[in-house]
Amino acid sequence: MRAYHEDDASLEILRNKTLGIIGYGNQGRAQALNLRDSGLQVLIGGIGDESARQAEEDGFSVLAVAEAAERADVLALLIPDEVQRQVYEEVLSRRLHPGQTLVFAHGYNIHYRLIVPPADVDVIMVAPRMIGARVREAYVQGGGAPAFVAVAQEASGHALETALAWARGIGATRAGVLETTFAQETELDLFQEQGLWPLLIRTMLLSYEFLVEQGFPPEMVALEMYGSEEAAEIFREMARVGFFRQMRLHSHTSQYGTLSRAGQLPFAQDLRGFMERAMAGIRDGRFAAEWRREQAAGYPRFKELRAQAEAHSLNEAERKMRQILKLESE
């Protein structure tokens, strides 16, 4: 897999161009600030909402989405996946011009052909592997958040060069950038959300419920499982020193208990089957179709699932735990 760093990317291809960012939320604000601090010309396209006011407070010119699309040489759609298609069809599609570059931070809408740009524009992806706040924080501290880059459509002959320049502008090449495809980034990201995190969340909830049934105080269980931030530190050390090497930071008792019991899980094949079904639904488009139906219906199941999560007893345990730690008042 091809990797790129600072010496592999130059800002010069963007130096005399106008960069437009549609959306000033999680990724939009972080990337806009980083690009500007890298010496590039950035404008924001948005509506008169709180995020637009934040952009103005940060010193950016905020234009209507249509005007931003017309003025930008390189235009990034950094709004939620589920609204990108509507904005593209209603506003952007008839305002794109030959030689322009469209930038995405996630391959979803291009991969599933929910957005089909004209053949005379470049279509690239620069996808930071961090939330926006961390993209900004790492840049300010002199580092960067790693990212994936990809080219879905080449019209100019230098689409990858533009993608790497954008990646450098937001600080990603300081950490490292991997070249991939829109399909791989989309499928991998969706699998994390549908094949891995559901297992982790369900396992933790089952552990919480079991331990409370065994007589342990709920707030104590929440603190032990994740509230102390030990779990977050374990994940951080996995990234820093290695998945298994981080275990050496724990006691021999801890290491032996984890390693000896991991191989005793009786349902490994069931887990693999769950993962295979999740990946199949991602690759054949069933999930994308299901999600579009959910959006069109006004999110009934999504709202039900969120309500169920918010009603779980773990939420009250967390509240008590935060009070004990003096992170929240009575």
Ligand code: NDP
The other form holds:
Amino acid sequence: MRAYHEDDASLEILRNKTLGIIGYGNQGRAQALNLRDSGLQVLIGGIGDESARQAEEDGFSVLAVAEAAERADVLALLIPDEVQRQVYEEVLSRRLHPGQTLVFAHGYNIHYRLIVPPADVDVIMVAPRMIGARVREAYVQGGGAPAFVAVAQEASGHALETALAWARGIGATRAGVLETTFAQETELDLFQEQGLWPLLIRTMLLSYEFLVEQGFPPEMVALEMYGSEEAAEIFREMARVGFFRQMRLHSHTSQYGTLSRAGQLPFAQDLRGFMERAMAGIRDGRFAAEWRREQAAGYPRFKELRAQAEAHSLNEAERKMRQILKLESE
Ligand code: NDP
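Form predicted alone already given; the form predicted in complex with the ligand follows:
What follows is the entire complex, opening with the chain shown before.
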């Protein structure tokens, strides 16, 4: 797999170009500020709402989305994935011109062909593996968030160079950039969301419900499971020192208990089956079709699932735990 760092990327190809960013949310704001601080010319395409006001306050020129699309040489679509297709069809598709570059921060819409750009534009991806606020924070501190880059469509002969320049502009090459494809980035991202996190979330909820049944105070369980941030610390140390090596920061009893029981899971084959089904639905487009139907219907199941999550007793336990820890509630 090809990796790129600061010395492998140059900003030159973007120097005299106008960079347009549609959307000024999580990624939009962070990337716009970082690119400008890297000495590049950035304008924002907005719909005249709250985030457009924020962009103006931050000193950017904010144009209508259509005008930004016409003016920008390199245009990033940093609006929610669910609205990209509509914005593309209604506003952008008629305004793109040969030689432009379209930048995505996630491969979804291109991979599932919900957006099909004309053949005479470059289509690239620069996908930070980090939430926007940290993309900005890391940059300001002299670092950066790692990212994946990919080229879906090469028209100019310089698409990868542009992607690497953008990655450098947002600070990603300071950390490290991996070259991949739109397909792999999309599948990996969706698998993480549908094949791994459901297992972690469900296991934690089962554990919470079991412990409460066994007579442990709910707020104590919430604090032990994740509220003290020990769990967050474990994940941070996995990244820093290693998945297994971080265990050395814990007691011998903890290490022995975890390692000896991890191998005893009787249903590992079932978990694999769950993962295989998740990956199959991602690869054959069933999930993407389901999600589109859900959007078209006004999100009935999504709303129901969120309501169920909000009604879970863990929320009340957490409220008490936060009072004890004197943490502000959301
Ligand atoms: P956000 O949800 O933060 O984007 C919100 C922005 O999009 C706001 O400026 C919002 O305006 C604007 N917007 C919403 N609807 C429209 C519309 N119909 N027309 C024009 N603008 C609109 O998005 P993210 O930054 O989370 O995601 C952007 C891209 O980055 C996605 O492709 C995502 O997958 C990818 N990504 C996101 C990461 C993250 O940290 N969240 C991490 C890596 C990649 P308003 O103020 O009106 O709501």
